[in-house]
Each structure stands twice: as C-alpha cells, then as structure tokens.
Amino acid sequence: MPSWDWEKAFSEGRTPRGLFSRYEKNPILTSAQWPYPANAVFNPGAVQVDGKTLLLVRVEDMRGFSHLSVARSTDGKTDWQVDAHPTLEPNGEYREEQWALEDPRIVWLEEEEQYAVTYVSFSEGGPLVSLATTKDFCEFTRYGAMVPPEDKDACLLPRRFGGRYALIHRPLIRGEAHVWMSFSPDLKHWGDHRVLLHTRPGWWDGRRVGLGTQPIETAEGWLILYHGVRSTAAGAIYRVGLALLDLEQPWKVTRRSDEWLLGPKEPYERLGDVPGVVFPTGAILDRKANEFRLYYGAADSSVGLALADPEELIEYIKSCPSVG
C-alpha cells in the first residue's frame, strides 16, 4: 500500500483526523446498562478472550470511588453482558489501593500464559501503578504496587526484551509529566527508566502526554495510541496522538504524529463529569475482520469506540516525521 495520499484525503474530505469514525451507536456504555448503582462508566481494558471482546471497565460508585467491573461482546460493538458484580475492587491488604482502581491496561504475557493487568492505584500518597495477573478474569494475582506515587497510564509490553520485561508508565516529576519507560527482571524491580515521549510545549500535547491503549504489535514497530494533553482558558483538552516504537528496542520511538487523530466533538465527548476528554485506554486489532477498535473513556462518564482501518493506521504513521 503506498504512503498516506494527502490530496486523496482532502479531496474525500478526510484528514489524518479521518482515519477514526465514530461507531454510530456510541456511546457503547454507560452507567444505565451496569446492574448495580454507578455514577459513571469509562477508560476500560480491551482484550480478545474465547472469541469474545472483553472490556475491564472503571466504574465509579455513588461515594466517587472506582473498581474494575467485566463487560462483554461477541462484536466487540453491541449486546454487551456485564458481570453482576465487581470484578477487581480495591484489596485491604495493599494499602495503596485505599481509595480506587483506575485506568486498567492489558496485554498477554506469552511467557507466563497469563493476562496482565496493570492499572492505577489511589493511595493514600497519591495515584501509583500496581499490576495484577489472571488466566480467567475471575481469579487475579496481586503483585502490588511497581512504582512510587505520582504514577499513572501504564502497560507492560507483552514479552521481554533481553530478559527484561518492559513498563510504560507516566511519572508526575517536577509539575513535568512526559511518557517514560523502566525494565524489571523479575516484574518487581524496576529501574534503567528513561523518557519515551516528551510533551511538545505550544502544541497540542503541550501540558501532559501518557500512554493511551496497550502497545500493539505491527510488523512495523509497536504502535502506540496516546492522549495528550492542552491547557485552555476553559480548561484542559484530552486528544489522541499515535507514535511508532521499533519492535526490537522499543525504547526507541521511530515515528510521532504531529497532529492528533482523535479528540471531544460530540456531546457525550464534550459534557459529563470531566468535560473535553477523550481519553484511550484499550484497543482490538482485528485482523480477521481488517478492523482497529479503539475503546475510550468520554468525558469520564462513558465508554466510546471508534473504528480504524490497520493498514491506513500503519502507511499514516510511517508518512509522520521520523524521532532522533
């Protein structure tokens, strides 16, 4: 397929922009359709599992706290069947997770035959990212925190890299806050941290940038989905940006769009409990059906999808400017 054709895509009234559509029945979720009494729905996980889409959705409750419920789909777009209970709620054994369980990513271990699932902690010292691990989505292992506070929009990579298991996260250093990534041997050591992506001052991602969906494996490198953030005189802009990491050193960022590909237009994207954000956390690459499902977080009320096609995704990011 050649490299993204700009004029084709202005004359069909596309941008780079274009390349997400909105599923038309959005939002996909929200807190009418959960069986038990909750405020809001959003920032949901997405994985495959038995044929199925499944989404670990962060669901507040009625006193502004978060756990982890399951929802899923034969489609991966409709007929959602959420479980009748919490799935993953905060644990009186791990004081970090005192308050909530936020922002849930997760990928397969191939290593481990198991499921990861990394997600934010609300502890008493601020937010921290603490992982747990499960094979059915019923039973999870905790590992605890892998981080100090202030730590938030984490996911492992799905297998090691020279023997060490890779962790993208989102430190809060200095009011600065720019994508990092450390290395663990063991999943509970973590060091040789360096940055991954910097905020862009001025531009869209100028405030804050963190890591959006689980790293998705191309031929082309580990695409990565990520929100960034912009301050206003009306408060702050949640958009999403892509970037490209090379698949055997993926500390090393190959590609990065300049503009951002999705961001609030609609009304459940615009009002809610944080107006202004779209905010991606889970993905599906479909392959049988030629189908990028991106699943995000609307406004922190609600769960929304859009829809790609993986091979224009793939040619736009390698037409972005190249990084180093």
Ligand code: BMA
The other form holds:
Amino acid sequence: MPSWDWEKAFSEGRTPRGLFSRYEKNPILTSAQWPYPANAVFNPGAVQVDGKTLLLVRVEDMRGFSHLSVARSTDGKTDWQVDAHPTLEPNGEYREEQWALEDPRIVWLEEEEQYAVTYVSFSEGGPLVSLATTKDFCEFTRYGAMVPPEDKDACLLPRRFGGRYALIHRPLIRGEAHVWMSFSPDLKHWGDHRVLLHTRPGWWDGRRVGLGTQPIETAEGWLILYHGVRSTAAGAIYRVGLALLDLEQPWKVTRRSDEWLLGPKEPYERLGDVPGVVFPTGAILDRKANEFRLYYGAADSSVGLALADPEELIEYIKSCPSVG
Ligand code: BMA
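Okay, that one was the form predicted alone. Can I see the form predicted in complex with the ligand too?
First the chain shown before, then all remaining chains and molecules of the complex.
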C-alpha cells in the first residue's frame, strides 16, 4: 500500500489512487488558440528542447485531415507559443501520409543525436507508423513507413539494446489490439516481434491497449503510461494505465497497474468530437521542479495536462502486481 493518504487524495477530487491532479487551467490548448483555422488540437508528443517544453500537437483541419504543429512553453503549463504554420504535413512524396499525420511520440536518440518522431500515417490501406528525425523541429528527415497497416501508438526507446533499436507499437491483428515490441539494427528493418502488454478481457483495458507516452527512464525501469479501452453501450471509454519495463531488457514488463490512473471525468474529457477519451501521448519528467507532467488528448478535441509527484508514481508502480 502506498505511503501517502490516497483515500484522502481521492476524496479531494484527485484521480484514482490520488496520483494525478488535473492542471487547474485545463484544457491547456484548444483550437481557439491556433493561428489558422483548425477543428481540433489533441494527442501531442512532448519533449524538453532548449529549456522549454515543446509539444508536437496533432491538428485536425476543416477537411478532417490531421497534421502536426509545434507549441512551446517555458513552464510547460502556460503562455503557449504556437508556430504560425504546420510543422509536419503530408508532402506528396510519402503516399501513406496522404490522409493524415497523427499522434506523434518523441524521444531523443542518444547515438544519432536527433529527436525521433514516430507518428501515425493515414494511408488508403489504413493507419501505419512512420518515422522522422530532427534536431530542431524545423528540418526533418523522413524515413517513411516502419511497419505495415494496421499499426498505431508507436515510440522508439532512446538507445540500442544488444545492438538493436526497440520499437513499441500497436498492430491490430484479427481484431485484437495488444502492445508489441519489435527490434531493428538500422531503424529500417524490423523483426523479433513480441507482445509486451495484452488486453485484459473484462477489465477497464479489456478491448484495446496502446502505448501512451514515450518511455521515461528512471532508476527502477522504463515508466510507460498506456491507454486502455473498454467498450460500453454508449461507446468506448479511453483511460490511462501505468507499467514499468526492465531497464536493460525492456521487452520484460515488470509491473502493471490493475487500476486506471486517469479517465474521462471533466466536461472537456466527456464532451467533444469523440466523447469519453483521455489519450496520453507525451510526458515530461521535470527533475528540477520535481514534477511529472502528462500531456493528453481530451475527447479528440483539446490538450489536457495532469501532474504527478515522480516519487509517488514510482512508489505506486512498485506496489503493483509483478508481471510474470
Ligand atoms: C485511437 C486513435 C486516437 C484517438 C482515439 C480516440 O484509435 O485514433 O487518435 O484519439 O482513438 O478516438
């Protein structure tokens, strides 16, 4: 049992287990803040660049197509500066991107000294995952498709393991949506595919699971927040769970939360283009501020922020059942 008074935290209106608190000025980004017409802004990748928090936000235009665009903030909460023009959009060269670029996740690739952005390309054959690298979020090198459709919710780990890069992703196979890990010597050829996290039939994450945030390195292992989906008579509910991967052998899940830690509750999470969605895509472990900041898409319409104490998160996940 965690050492903090989670029942008190829960009764004070915080989230399950009292781990996350929603930022009081949520949603932090809406389409009203965009410098050009946009229907919705949501599901952002998050990273610290030059001392600022950079969000690479999915922006859906008035045709229903998404592109990615940058917003920056000094404290990661307020005063967001949104780039005047789209940052990454379909460019005609990569046919699989023709209908959209969606849901980016970002890591700093240590060896390449570049940020790696993995995003969903919406092709006529269905969604798949593409890779682009950048040093500055202005110039990008596109690598094209990493995996065939249907696949989504992907992120690289920041370094090699036994000489190979590791990719977390979520193929849809025979209607089943589990989280997988695959490996590559060169970021182009992927193999040795294995399931990392299964859905849990009957549970809150029984219908689908997918990676949420990029893996965050801690002394205890790689911390990942994932989304879990339950189907109900009124549609799907998207909530957030927590898991821990072994630091040196990240294909081993050491802990997984039984409970969800954040789910749709506030009006901006319950009402929107897709109601009942909390979709985590980016996280910042701010050691200076001793703050874990979780950025998420709310109801496929806006960007929400939830805050946690990093030590409480670790303490909690260590108290969760180990995964054999
Ligand atoms: C998932 C993805 C996300 C979206 C979520 C909820 O399958 O398509 O982009 O936010 O559904 O609609």
